[in-house]
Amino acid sequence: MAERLPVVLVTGFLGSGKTTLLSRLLGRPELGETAVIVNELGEVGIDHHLLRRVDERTVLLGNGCLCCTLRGDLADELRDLLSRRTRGEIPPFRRVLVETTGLADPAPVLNTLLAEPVVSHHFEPAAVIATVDALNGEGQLEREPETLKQVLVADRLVVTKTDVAEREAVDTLAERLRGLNPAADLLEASFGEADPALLLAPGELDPRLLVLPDTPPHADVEPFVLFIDRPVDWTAFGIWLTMLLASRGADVLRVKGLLDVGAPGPVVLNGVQHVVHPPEHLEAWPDDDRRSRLVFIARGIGKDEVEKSLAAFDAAARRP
């Protein structure tokens, strides 16, 4: 393969509608040449799409989409898919969807994709989709730490069950989600239907989302934006961020932004706790604002602390 295959994570708390969303996606022609890894095939309503069974754990859908049972370790499953594809036992695929359990923390899954050598050579994280129940999401955000973690690390938030929820409740939840994760795209799904092109697009950074709303954050979780007016030394910044995540990675739930490193375009930075995605260098800026800007979603770490730490490190790096 000339390029690494994108992996999209579909996460969400128990009963939040991720299985319904995935089931609807599996019936779409756009999902052809996709390998889907789920925890249990029987939990996904695919029978009416089923074309034939490849083996005891894999089925081939009518649109060419493969659906596999996750038996154990995700890295093993991805390596096995590659091996079977190479041997011609399963059809070619050009992307992978992984449905996590309702109680899963997405951060370790992302770490598997980036840290396991064989997996990281052939696959790359594309986006994290988190489903949030319009009927029960507010309560789950208060009571269930897994829901909060899934929301904070997501690239795309999907409010589900909008067909049965009151419009006011949907709007209130959407405002809450924007306050918790302003860097995520926010979509709605009625009867589990959503645009595959929007859902499966690689994670992108829309500079308009860097304007934080006035919604109060959850407990001690604080979203904030840092702006840097001059180009940064990419090497020095990388060392500083590595040190920050090494010491406080568990509390830096998300960092995402654009860095001015003196090139024609910015560097896109995207990290979840201790895991930082490979940086991407853009050819041009997405708008007229050429300042570096970083969205942090942190727990127990204030904006002033991060600004002072970065300023001190930057000053030390500039000294002869």
Second form
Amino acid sequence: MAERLPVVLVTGFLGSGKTTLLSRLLGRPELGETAVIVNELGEVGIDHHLLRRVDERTVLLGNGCLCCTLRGDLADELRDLLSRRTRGEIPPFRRVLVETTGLADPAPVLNTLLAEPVVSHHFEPAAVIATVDALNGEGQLEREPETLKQVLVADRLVVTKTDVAEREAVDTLAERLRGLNPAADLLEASFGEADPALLLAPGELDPRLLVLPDTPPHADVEPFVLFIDRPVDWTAFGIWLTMLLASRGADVLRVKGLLDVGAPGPVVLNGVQHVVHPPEHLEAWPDDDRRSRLVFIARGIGKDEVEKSLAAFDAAARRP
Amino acid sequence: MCALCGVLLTSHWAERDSGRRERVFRVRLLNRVLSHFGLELGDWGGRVYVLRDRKGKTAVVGDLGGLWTAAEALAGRPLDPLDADLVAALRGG
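Can I get the form predicted in complex with its partner chain as well, since the one above is the form predicted alone?
Up next: the whole complex, starting with the chain shown before.
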């Protein structure tokens, strides 16, 4: 099968600096072969030969679940990009950047990339980048559910406007973001400048970041990390996680981590509500720590009950 | 089927790249879970699952993604893996 083209999603609340970040990014030579899909053409303010505009349009599927909607606009645009590239009407491109509106939920975008048959065959989600404004981010996290969701779903959090905010405010926000989403990398951007290599790398899990704060970072969200020091049966895990997401998916905002399935390397897991990336089996562990480590960001679900339940499913798989 | 290149498309993430032996094992393990809710699962030709309740009502499902919704509809109640009784049953054997 042909290699899938990576799609990087740039999200962030209104005025949080995602367009500035995108504009700066697209000016870099490394971003030359990039197709860009945005909502507002004028805002990006650069002349880019592969810049396309879409109207956010979601298609609600039969089960009525919001995270499992398909973004029909995005699917149409991606299919059109592909067919025009095949016909030679546009230059080849190696990646796609998608900028969402500030109020957009990233989950349907991920679902479109993973579940829409043609799109998922040719594209794959590479990373979700969320911009958070150092001046207003704290307040938005409290007031705007969209901001909170974008932060929880991100693989990479970019604190913007650090040039105009007090250092202390930037540090306080950064600490809160680490607590909310321990699975994300944290970067800072002054005047929209950030290293493209760091921003666009695949959304892998850095085990050094898995340290949780003493106090809950948000009243509605309980992040926790499961460390498991023996292999977990992969079949049992698949049954367990699909059952958990089917019954509690609306409240399991994020699952991300490395799972020891008894092979030389771990399985990489990355899920947003009901939307799960195809698990990747690595050939080796990224560090000396061979324990499974799974970050859960959930509402109303405790670490203890999750740990016991997974252990019970695993035990059932090991009984003759 | 991919409209652009004509290739047959993906299976569910939890069942991808699994062979016949793993599928048999999955059905056996699923039955340890589903029996707690009065349900039984069969494999039909290695291609679809057939879910059955004690009254003989059945549902055909293609993969794990569709299984839990169908199971909940047949059982008439939520199937929660965190349910303490289910966890105890799975531990006890």
